[in-house]
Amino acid sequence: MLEVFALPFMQRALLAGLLVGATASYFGVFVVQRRMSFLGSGLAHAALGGVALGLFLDAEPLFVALPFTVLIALLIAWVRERTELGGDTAVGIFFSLSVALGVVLLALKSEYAADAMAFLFGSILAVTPADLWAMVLVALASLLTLPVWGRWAYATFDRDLARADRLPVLFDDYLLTAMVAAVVVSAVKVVGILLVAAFLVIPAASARLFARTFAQMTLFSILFGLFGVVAGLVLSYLYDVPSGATIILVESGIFLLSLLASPKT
């Protein structure tokens, strides 16, 4: 079984999957606990605009999509904070704007439409060194946010009390939203725009069924995310099926088993 990962392209795919699986699962617990799942889906679709802009400019798509999607995420957070519009409304507005921009840019450079399709459905086996560097940068940035984990967790469960304790809740919200956007972009090449929200939600949802504390939920989510990547890659190689979709199917299987075995059900 291990000979599967002797191939260079499988090694790159495994490294990319582990990086994205760990970071997406880490931030996924906040997405699930704060009921931000629609934000993850909206940012995934917003990434299409960034990918299209990168292709239009003949630049590396992920390195253009990364700041583009983070900017969209910050705008969503700003509109949600400064207006009476709901968070889902702000997501819907900027998600639609980004997709429309992506469609127009791809129409202007139709020769790149096939490249964009790889981002829609994922192409983990075609991960390039540049893609890996983008994922490494996001993973390193995620490590730098570890000191903020306690504040994020505090505000997740009692936002008003966190404000009363003079924690920088608003700054933390912007930071968390920006990091979720960065993780979404890094995961696009692995599972695709259409499935990336599942990468954020499913491992964390599985972990929530077992965990007694938020720290346990975070740890279980990361473990489920990593296992899903490895098992999904092996199964996709053995049965010659799409890797990104297989990873999500494995994660879904973990959720179903967790649902049946969980003491909370």
The other form holds:
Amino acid sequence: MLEVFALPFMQRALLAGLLVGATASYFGVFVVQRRMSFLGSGLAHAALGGVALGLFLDAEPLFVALPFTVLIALLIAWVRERTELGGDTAVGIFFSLSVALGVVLLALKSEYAADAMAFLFGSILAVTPADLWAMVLVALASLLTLPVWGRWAYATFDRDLARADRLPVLFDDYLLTAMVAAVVVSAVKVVGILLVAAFLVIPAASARLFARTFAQMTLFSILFGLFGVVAGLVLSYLYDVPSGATIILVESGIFLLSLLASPKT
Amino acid sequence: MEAAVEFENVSVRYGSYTALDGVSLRIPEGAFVAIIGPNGAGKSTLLKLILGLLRPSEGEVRVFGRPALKVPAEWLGYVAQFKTLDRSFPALALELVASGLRRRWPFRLSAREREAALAALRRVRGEELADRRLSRLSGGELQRVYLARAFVRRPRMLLLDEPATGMDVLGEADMYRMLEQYQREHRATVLMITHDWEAARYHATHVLVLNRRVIGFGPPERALSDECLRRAFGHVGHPHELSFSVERRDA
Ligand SMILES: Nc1ncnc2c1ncn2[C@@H]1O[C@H](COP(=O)(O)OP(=O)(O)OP(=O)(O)O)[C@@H](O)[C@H]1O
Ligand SMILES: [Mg+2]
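Can you swap the form predicted on its own for the form predicted together with the partner chain?
In what comes next, the whole complex appears, and the chain from above leads the way.
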């Protein structure tokens, strides 16, 4: 079965999958505990606007979508912080705005509609070297933020305690939002805009079902994310079905098993 | 003696609402201050000013001679007013205690941190809670864990916002014993918000009666005078006594 990965494009797919699988499921634990799933799905749609903008400008789509989506994410965080509008309302507004922008831009350059489809449903086998570089970049940035885990976790548990301990809670919020946006964009080529939110959340949710500590939850989530990518890729190759959807199906299977195996609460 | 806390003409406004109005105050180091006052009197607001969670709209707050925000977080041990815990967050009691030690959520505990956190739990008679999940603790048990979290960093000042909430009578008596023991060992200052006047009278060196302004501040017998209580609460006598007289009439 491993000879599958002897093929160069499969190696690239595997590397891409492992990179985004690890980062998405790592940030997923914060997304789940902070109830930010809707932000994840909103940012995925915002990424569509960024990708369309990239195609429209004849640039590398991911390298335009990355700053674009991070900017949208920061705007959402800013509106949420400055007004009494709920986070979900801010997400809803900016996400529709980006999708609308994307649709208009794609209509202006209709020859790129097919490329856009690759982002909508994901196409890990079509990952280009440039895409891979974008993923490496995001993974490196994620590594750099590893020391912030304890601060993010602390503020996730109790914002006021973290503030009383002089943690830069507000800065950390913006940083987390920006990182989630970057991770979402980097994962879009692998699982597709429609499924990115699930990719972010399902491993963490499965891990939550039997983790006793937040550290355990984080480790299990990454493990499930990586396993989902590898198993999903192999299955999608063997049965010749879309890889992104297969990965999500595998992860959903893990979730169901966790549900059955976890102690009742 | 050095002042642990100094307020100079401090006001706090939330929008157009004035929660604290021209509060001036000097709390000496080593004092055990009970803060009493009706709901909405600005008691929690006062603690938040000391912690640097809030800035005064007017006036100046100094803590150990420094502006509140310049005080090292390690010097202050805080137990917030009881609020609903996020029970979906996976954590063990020992981790919550240890979070007070390093001001981060712990990924894994070193042997030394584990020992220090266990010692703090022992102080509140909560050793057996160490490896229990936070989401499974009772209200009173949880309060003790939060208390241990405040102790673990050996603060110079404890800021406790109604720490006895959810504790049974024995637990409350125990808590005062722990606080007094800690105070003896570390010459710490204790500021505690409470609705229990009798306990305040018995355990505190100073009582602060607050109702948006300072109504009274001094030794319990003076601050808890009928005059002060009437001005703060609009009536005299401990609430327990009020309900007691009602019951007697029924009988
Ligand atoms: N963030 C806020 N925004 C607006 N008003 C606030 C805010 N925090 C507190 N207040 C108001 O300030 C007043 C004082 O609040 P505070 O929490 O200090 O009261 P308290 O004395 O601790 O009361 P309690 O005994 O009920 O805990 C209250 O009327 C409250 O409604
Ligand atoms: Mg209060």
